[in-house]
Structure formats: structure tokens, C-alpha cells
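Take a look at this one chain, the form predicted alone, written out in C-alpha cells.
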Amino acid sequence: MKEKIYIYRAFERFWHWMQSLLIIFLGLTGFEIHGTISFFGYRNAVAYHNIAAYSFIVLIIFAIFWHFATGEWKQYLPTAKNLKAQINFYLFGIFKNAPHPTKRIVLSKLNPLQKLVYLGLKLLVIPVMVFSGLIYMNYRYPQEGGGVEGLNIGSIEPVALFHTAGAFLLLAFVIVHLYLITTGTTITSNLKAMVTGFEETENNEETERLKETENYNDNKQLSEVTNG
């Protein structure tokens, strides 16, 4: 028997989607900006691309308020716990319909390798991202030679291509979480999840796990409502 039980709340739902507007617009955007494409124009990419950055740290700032306040911030801690599984999992058993060696719940959201990977790209990839385009974005061009003083860079060269390198890591996991996204139950569950906040399981232990958690009768009552 399925049961449909409430994983993601609002705003984290708002997060996910803001966050992977801006940062798809960002990279249209910044591969203008270095000639790669041609969409808005080299003066209107430049613009749009700051506005976004922008917004994208103010997105951040909230973002991390709300990790702390609610506790969220413990679903990035990585573990050991079935990670090998999960490897496999991906890598061979996906390709012969094998069972998810892990699954979702309120408590824990995201497998072993999702921890490792989003915990590296909040606290690496993402901060480089944004201290390198801040600095990018605030540079000024010495007029006699010369660095840029306070910030004492003699070339903007090696910034641009941490930007530019990190850039490419977010394109690489957008591609790749776009393929997981099909990975679910079926090939819609998991974005059906994201946009409704329901995740279908299985009423077994896992669903045990949750009655044993303060956020169940909450969870229960939700998936009633909407049920009925």
C-alpha cells in the first residue's frame, strides 16, 4: 500500500526552483558575456547577469537563515551508511530496475551521495562562485597600470577563470540532476514531489520511522486533506 507523505515545505520548494531559475540564467548569461553564445546582447547579458547574481546571494542569505532556524542544515551531514549501495546503484543497479538502496523521509531527504555532492557545492563550488563574481563584478580597471587597490589583484585573469571553472561544474550538475530527477518511483515522481511537496512511499518501515517523529501527525494530516 502507497501512502503519499509531506517531505518538502514551501519555501524550500520556492529555494529549489528560484534557486535553479537564477542559476540557469546565470549561465546563459555569463556564457554570453565570454562570447560563447549570442542571445540578449553583450550590454543587456552584463546587466542581467548582475541583477541576477544579485539576487541569487539574497536567495542565499534567506536560504541559509532557513536551514539554521529549522534545522534543515542536518540533511547535508554526509555518512558512510549505504553509500557504496548507492554507488552501485547508480552505475548498475538503475539499469536493471533494481530496488533504490535508500529511500526518502522527512528526516533524512537525501541519499549518501546526494550529501557528499551538496555539501560540496554549498560549501565550495557555490561560495567560489559567488566571492569570484563579486570581485568580478566590483573590479576596476586600473587606468595607469597597476592593480586594483584594496583588493591588490594585479590581473583579473586567474579570478575569471575560477568563475569561469566553476561555472562549468554547475553546468555539469545541472545536466546530471536533470537525469536523476527521472530516476523516481516514475519518470515524473520526483519533480511531481518538488512541485507539491508529497513524496509517494511505501507504508512500511519507513512510514513506522515517521509515526516515531514530532513533524508525523503534521505530515499525516496533510496527506489527508489533500488526499481527500
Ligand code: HEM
Second form
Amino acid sequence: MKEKIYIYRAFERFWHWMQSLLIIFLGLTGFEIHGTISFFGYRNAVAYHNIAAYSFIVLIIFAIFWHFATGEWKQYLPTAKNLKAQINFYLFGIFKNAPHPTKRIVLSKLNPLQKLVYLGLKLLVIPVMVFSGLIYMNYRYPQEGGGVEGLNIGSIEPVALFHTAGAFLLLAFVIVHLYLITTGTTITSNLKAMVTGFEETENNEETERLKETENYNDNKQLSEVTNG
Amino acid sequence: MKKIVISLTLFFFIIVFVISSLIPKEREESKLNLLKEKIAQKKAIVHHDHSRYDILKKKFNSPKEVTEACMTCHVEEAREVMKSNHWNWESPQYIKGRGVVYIGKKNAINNFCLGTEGNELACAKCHVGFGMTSSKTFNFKDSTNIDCLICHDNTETYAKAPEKGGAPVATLDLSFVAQNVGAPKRTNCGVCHFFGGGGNNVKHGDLEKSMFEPNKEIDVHMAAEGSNLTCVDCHITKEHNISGQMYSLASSNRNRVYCEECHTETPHEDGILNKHTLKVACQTCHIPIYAKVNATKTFWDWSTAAKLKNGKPYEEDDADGNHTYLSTKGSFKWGKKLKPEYIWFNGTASHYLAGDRIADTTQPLILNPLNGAYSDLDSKIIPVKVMITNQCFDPVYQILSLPKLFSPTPGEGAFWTDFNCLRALDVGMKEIGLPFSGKLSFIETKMNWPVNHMVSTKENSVKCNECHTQNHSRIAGVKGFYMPARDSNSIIETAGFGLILLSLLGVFVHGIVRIYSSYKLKKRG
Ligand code: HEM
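Counterpart to the form predicted alone, namely the form predicted in complex with the ligand:
All chains and molecules follow, beginning with the one already shown.
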């Protein structure tokens, strides 16, 4: 029996789509600044990149707020459980129409591989991008008199290299991520879920059980809950 | 749904706020307009009318008499002139590692006509004095030798005679000129400074006869439909000391003219452009090309000089009428609408002086190395014209050798009359008191001529991606720093593009296998 469950809440979906647009736009303008492509014109690329970057930071602040206010941050706590099973699924099971080793439920919407990758993005790549980007925007050449000494930078090179490396990682992530969208229960079910919030899944006893016994918003045991 | 609406509107407002705070204000235009008004007011000042003085109405028999008449009022001014570089042809300069030296036209070497010593009769056409036959014997203390009119003639009729040690042409109406004097006009400065090196635009590339009456495309400052500035509007002069200096002769960071004096250090509406001004001189972006109208000399080969046809010197010209060969001087190359080269510069320079031993004769010798580096807080990137010359050098003493070039009488060893290289070098070196081994060789020399004029309209200034690009960046050769788009780290690039490629490949292969296996499963099942 098919069943619809509500996985992504409104803000989360809004945040996700804004973030994806901004990252793609930052990537486009960023790689123009980097000299790889030319599309907007260099001067526009710089101006747009800066505007998008500030928007991105605002969005991130909201998202952080939301994650803590709702407790959703716990979704990203890494778990070793089923990690291997998930990798095995993508490498082998998926070709045999094997079931997903981890079921999506409200309380645990991310599979162990996702948890790990998204946590890496949130704790490593995005902060590196934001901080290197902010320094890139606001550093000063060493100069006599005035201003904040702390922002004096002899060479922007290391900052730029971190920023570029992070941009490559994000780009690779976007490519793989776009593909993995199609690996849900059906080709489009993941996409639909992020648009409507609802995911269609095969009815699953355990989900039912969980839904009955656990409070919707109480995510205390989240990290332990994974289906297999 | 409500939440989506609320967060969307919130986000919308934030974006609007951010964008509006980043949108450029109209500040720059008004700043520039204020400046133009200021200039217009300055132009309204009427200069002193000299035609009412009887002493200037008499008939002058010699130019010296004019000077004497001037000095009946302008005693102090004469003293000022006699302190100036225009008079002394030298000034004290500090060169790092060398100390204070007196450098000027008197003793400096360039890679055009090489040096003035021994050739004064011709060179003194551009001296603010009369009667210089030799800078050794010329009386620099005699104020009646001052040529006031070459700078202050406002009739545009005064002119110096060629090869007469600085005397004016004999047929002038000196009385008419003397009654019509005033602040120097472009013509006064231009007759010498546009023709340095013996012809129009030979030396500078950005100072030439099109600058007498330029349009806005040639020079925004001097264009009649622009601010219509004269040279001395920027080269502000106090007590006959004219601000500005040329690093063909100067070494010290002083008495310079800066764009910032009028335009401030943050003239742009765009903060990112203003950030550039700490490291990039205004000229670098605002003079995209020089020699806009007439060609400038870029290469000179002295080694081919002295060829004669039927025992006579000859010349060859290109389509524009520029000499490409002269028996007297050798072969030349010219260039028009040139992109400058770029170099770090902190306002100090060094100089090759006559008699300096050349340490490495396998490398081109830079006659006026400009000092500067990214790490040096005073340095900025500036545009320069680089002049390359193949010139005489003494392989035994390892010094540049200077021939005697000009003499009015044949047989004295002057190259331009006798065409005997070795003899001219022998005589020339003797006149400046340096040894000559009798051996002649040639060495490539380079000179840096900072480009400061021919400022283009802002629409035509250098675009971001003419420098910020991997391919043929204008400042590809300017080293010591990381610049986005021009520079990248090869490890990160390889790893980065490798990663992207692997991701694409992985996704592609995975997808293919998935489609294939689902097709197989369906068939089976
Ligand atoms: C809040 C986040 C970000 C900030 C504050 C930021 C800021 C900047 C700044 C200031 C620059 C230097 C160019 C300039 O002066 O405008 C830059 C360059 C660049 N940015 Fe970002 N950026 C951010 C996020 C991103 C993201 C998400 C990407 C890619 C997906 C990206 C890719 C790039 C690239 C490739 C460059 C060129 C680096 C170089 O060649 O040196 N940026 N960024």
C-alpha cells in the first residue's frame, strides 16, 4: 500500500531551494572570477558574486537558527550504523532493484551516507567558503595608518586557494547530488518530496509503529532510529 | 503555507536591502563636476597685460636685451630660473647604493641620441638659455643668458634656431613677442617636450604634436571639449620649479605630479575599483594605449649607421613618413596605438651613468631601472613605454661608449659629418674624459618611460578582464602577488577538474548501468 509521509517542512524546502540556487549562481559567477568561464562579464560577475554571497550568509544564519530551534540539527549526527549497507546499496543493490537499506521517516530523513556528506558540507566546506569569502571581500593590503590592522593581508593567495578548492568540492557535490535525486523509490519521488514536502513510500510497519509511538517533534532517539 | 509566505517575504526584503545598499550612488559624477567647476573658475583669471610697458616696446637687437628688459622687474624670478632643472640641466638625485649624484641632460645617457656632451650646439635648442656651445664652458651664473621667451611667449611665433646653442631664429619680431608674454601655453612646453629625440613623439610616446589640440579620445584633460587644461595646470609651478619629473633623469620620489591631487585616492563609485588604487596607479587603467595618433620610436639600432649611397648619407621612410633608416643614426622601428608594458614602481629609480662598468654583458642593460615590488608599500603598478636600442659599447673597458655626434665643421671626428665610427667614439670619449679601447661592440639597452598622458575617457579605460584573465593578461609579467583569474594553483586546478571529471564520469557510468540493469530486470521479470 502506498503512503504519503511528510518529510520536509516549509522552511526547510525554502531553504534548500534558495541554497541550491545561490550555490549554483555563486559557482557560475565564482568561476568567472576565477577565469574559467566568461558569461556575465567580469565586473558583473564580481558584483553579483558579492550580492549572492551576502544573501547566502543571511540564509545560512536563518538556517542555523531553524536547525537549533526545531532540533533538526540532530538529523545530521553521524552514524556508522548502516553506512556500509548504504554504500553497498549504491554500488550493487540499486542495480538489482533491492530495497533502500534505510527508510526515510520524519524522524530520520537522511540516510547514513547523506548524514556524513551533509555534515561535512555544513561543518567544513560551507564555513570554509563563507570565511574565506568574507576575508577575500574585506581584506586590506598592508598600508600605513588607519583601518583595522587585523584585516591587513600580505597575500590573498592562501585564502583564494581555500575558496577555490571549496568551490570545486561544492561543484562536484552538486553534480553527484543532482544524480542521486533520481535514486529514490521512483525516479522523481525525491524531487517531489523536496517540492511538496511529502514523500510517497511503500507502507512500512515500522514507520507506522514509530508514528504511533513517538511524538512528532520529539527527536530524542533520533540517532538510533534507522530502518534496514 | 503561511510559513513559506512569511519566510519568502522576509528573504525578499533582505535581498532588496542588500542589493540597494550595494547599488552605486551618484557620488562620482558630482565629484567630477565640482572639479570641472573649479577648473573653469581658475581659467577665468586674466593674466597681466605686458603691452603697456614702454621698456618692452623698444626695438631689441639681441635676445639678451629682452632678458635684460624682463629683469628690470623680475629679478627674483631670474634667480629662481637659475635654480631650476630647465636651466641647470642637472639636479641632485639620491640613488640607493650610490648616494647623491647630479644627474641631468648634462651627463645622463639615454638610448636615443645617447648623450648631450660634446653635442651641445645642437641639443641646446631645448635649453632655456642662449649661447651654450659646451656645458663645460657655458656660464650658468650669467642671468642674461636666460631665455625667458621660450616658455612665456604667448604669440606662438618665437622659435629657436637649430644648431645655434639655444639662440632664437634671427628674423623674429622680439618686441612683439616681449609685449605678449604670459603663462606658458601648451605650445611653449610642447615645442621641446613633444619633439625630444629629434622628432615628433620619438621619445615619450604620450607627448607629441597631437597633444597641442587633442580631442577627448586622445586626452580627456587637454581636449578643448573637455577641461581644456594646459600643461602647467597640472604641473603646478612655484618659483619656477615645475612639478613633475621624468625618470629618464630623475631618481628620487619627490616633486611628482599625482592624479590624486585633483581626483582623490577614492575617485570611483565602485568600492572594489577604489580598492585597486592602493596598488594600481590611475594611469594603468586610464591610459589603455599611447601613441594614439602618431607613431613613437620603439627600437633603434645604432649598429647599422654609417652606410652611404654613392658616398652620401641617405634616409628611408615608412608609409607614415617616419624614418626607418638614417645613415647618421641607424635603423628604427616605430609603433602606433601601443599597449604599455607594466611594472612595479615606488617612485625611485637608478641610472647607468657614463663610465659605469657593465656587470653582465650577456643581458640587456637597463639604463634606468625603476624600483618597486608588490611587497613594497610605496609601489604601484604603472604603465611604461620600453625603448630598446642596440648601442655602442666598449668590450675591453665594459662601458657604454659615446660617439661625438655633431659638429658644424667636417673633419673634427663628429659622426654625423664624417661617418667614421671609431674616430667619433675616440673623440667623443675623450671629450667626456673616459677611456676608449679602440674596440667597438654593441649591446642591447632598455629604458623605461613611464606613460602619464593621453588619458582616455572612462568608457575606454582598461576593462577588468584585460588583466584578470589567464590568457594574455596585460599584467602577465607583473609578479609577486596572486590575482584572481590570472593566477591559479596547478595542484588545486588539476585536483579540482579531476574531481569534477570523476563525478561526471561516475554519475554517467552509474546511470548507464542502472538503466541497463533495470531493463534486464524487467525483461526477466
Ligand atoms: C558566503 C559565501 C561566499 C563569499 C562571501 C564569497 C566571496 C568571494 C569573493 C570576495 C571572491 C573574490 C572575488 C571578488 O573580489 O569578488 C570570491 C571568489 C570566488 N568564489 Fe566565492 N564567495 C562565497 C561563496 C562561494 C561559493 C558557494 C562558490 C562556489 C560554488 C564560490 C566560488 C568562488 C570562486 C571559484 C572564486 C574565484 C576564486 C579565485 O579564483 O581566486 N564562492 N568569492
